[in-house]
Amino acid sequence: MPGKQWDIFTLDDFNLDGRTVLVRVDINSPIDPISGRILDDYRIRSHLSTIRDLERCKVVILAHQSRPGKNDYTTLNAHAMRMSQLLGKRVEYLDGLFHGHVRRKIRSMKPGDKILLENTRFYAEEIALKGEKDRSKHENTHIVQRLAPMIDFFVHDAFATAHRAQPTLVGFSELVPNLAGRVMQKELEDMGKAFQPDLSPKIAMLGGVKVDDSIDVAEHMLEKGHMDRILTMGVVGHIFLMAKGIELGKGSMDFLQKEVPRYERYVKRASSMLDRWGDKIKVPTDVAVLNDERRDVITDEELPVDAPIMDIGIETIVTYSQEIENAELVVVNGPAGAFEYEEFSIGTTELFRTVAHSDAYSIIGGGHSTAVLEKLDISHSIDHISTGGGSCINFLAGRTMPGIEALKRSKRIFKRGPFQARR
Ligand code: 3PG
């Protein structure tokens, strides 16, 4: 049991029924940001095992949506709206937090009845303590103090945020029992499995645009000896190649400047993990750039070009599936390129089938990835497929991760009582 290993609470613990549960999940997906559709309900999906165990309970949801700032930072309408069509019961949405009329619908409730709360991100105490490794500063925000005395149990089932402190992931542990969801479970109990010590050789792909929680993870993981080797791609791929010093040129770096705000202290980083890794860390030998509105495929020395990168080119990808195949455990974090467009989703696809192909345990994360998984059908060949893409890579890294502090801080306070266990 995954509760014990980890000494957490678990669902099972308790008898919830006629309780009022606060529930965190983590359904933040990728938008459209004209439209406001929701691309890929993998994570709404996921949580439902976790609210049909509450049937008897009522149900207030809590959720983010995104980063301030970005194009699909936006309200839980559409999420309340998705997840009511996918488990057949109506999921209200409230437009606010802890506010009056947000507190008067909880007292209201019945047994059965769900609202989901507004974006957690809307609020600027989540933003502003971010990171906060104080618990109290969490635990006297206005948000968890407003909402505290109005639930019985939190039910933390946000594995894909559990590498963050914020108030609405770490503040009600010591005010009332906080237990681990249906998400949680799994995720602890199947990621578990990479730490087995006969595993090796260990590579972690990372790609995507999250290029904060890739460097960090990518250095703690070798700092530790937790991979063997880093397989570079996507926008991390562009940071290892400036970390070489190759220079990207103008197409590349305008997206930099607009997607990773101060990229250059990651290249600075990157530099000096070549510096000490250097036969660790697989950079890109070749690039897809988009040209003319078509792909070509240029190599490094041919870099800098106007054209922005777009994808790993043939010949990384094949050095990189030869990776896969002598692999015992391989990670994958987000696309290795921009997959959306047919002609740039070639690395992400052949990098993906392989993974799906091989005989190693194969965990993939990132928001995107499920998307891919499920257009190419090869969703079952993956041992695991995390709901979590910084927080996924972030566990493998054995970090220390404070939605997860927080459950098992909850455990030690509250199994005494004044809430008894059932067993
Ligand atoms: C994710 O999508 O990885 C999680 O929801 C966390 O989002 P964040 O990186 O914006 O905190």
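It should be emphasised that the depicted structure is a prediction, and the values quoted were computed from it without experimental measurement. Numbering follows the first chain given and starts at 1. What changes on going to the form predicted on its own:
- When the chain is split into two rigid parts between the two forms, H99 and D26 fall in the same part, each C-alpha being assigned to the part whose superposition fits it better.
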Given for the second form:
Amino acid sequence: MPGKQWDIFTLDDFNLDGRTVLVRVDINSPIDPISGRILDDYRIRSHLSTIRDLERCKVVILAHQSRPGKNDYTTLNAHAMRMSQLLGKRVEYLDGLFHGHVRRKIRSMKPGDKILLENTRFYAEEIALKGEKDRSKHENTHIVQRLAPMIDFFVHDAFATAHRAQPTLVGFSELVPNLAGRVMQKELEDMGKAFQPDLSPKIAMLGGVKVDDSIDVAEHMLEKGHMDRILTMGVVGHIFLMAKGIELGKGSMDFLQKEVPRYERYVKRASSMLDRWGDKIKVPTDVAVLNDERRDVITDEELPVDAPIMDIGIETIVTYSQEIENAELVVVNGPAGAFEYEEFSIGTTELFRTVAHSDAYSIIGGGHSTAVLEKLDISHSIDHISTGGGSCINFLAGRTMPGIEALKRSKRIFKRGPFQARR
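Okay, that was the form predicted in complex with 3-phosphoglyceric acid. Show me the form predicted on its own next.
Below you will find a single chain and nothing else.
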């Protein structure tokens, strides 16, 4: 069971019937700033299993939408209506977080009632304490101090924000038992397979432009022996090409200088990794460049060129596809190139389809990767699609995640009471 594996409580550890349960979800959704209409309810739908499993409870829901200054920074009224439609039962929206009318409503709730409180980021404490490491500061906020006495349990189901420290994410850990919801539980269970030794060979495909995150992931996985092979592509592949001493050319260097500040330090790290694990790190052997508005494929030996590198070439696609077909587990984060342009989407399209059609257990995270799946209509063929880009990367890179640490801390405190766990 994932609860035991991660040493956290889950919904299965307690009899929650009749209890007042505060549930932190991540239903941050794309919204039309003019009409206020929710454009994609994927994240709302992802939490329905948790809400349904709390049917006999008094359910109080916490969530955020966007952040100050953004066009989609708004109330959660539309989210409550959409959640109500999806559940087939009313979820009442309250325009407050810890105010008197909210607390009166919580006191009057009956089992089966569900309320969604106001956007947590409307309140200064949630914004000001973002990233604060001192747990007591989160615990002593008005948000936590006013809500904690009203509830019996706190359910953390917002995996997508588990890499952050904010009052509504970590502030309740020592005041009431904290439990992982179904989204959190599934993320930990499914992505945890990347660290299990019984699946082999295991490969990670790391692309896109977030070079720092990808290098952290690669280094952690190779250091701990979690991956047998790393396939680099996209801008990550550019960095490793440079680490091998290959000059890219003006077009690619102009892009790196603009989009990857201080890229030199990543080249240095990549060089060190190649020295240690060169046989386990695959680097593109051919690339596609934008030359006079057309796709030209050249080998690494033909670099540098002035034209910018936009994709991997067919030789690299074939090599990487063979690695995927022979693997038992594949982790993917980031595209192989500028997939938004049709002529440079070939590498990404071919590799993602190979993953979807392979027998390997597949884990995919990151917003761009998810967009590729939707564009190709192959999401149904992927074993696990992470709900959180930043959290997915942080998890795979072995970084400390405040949301998960809060769950662990709460179990250490409450495993002997005041509520009796089932096991």
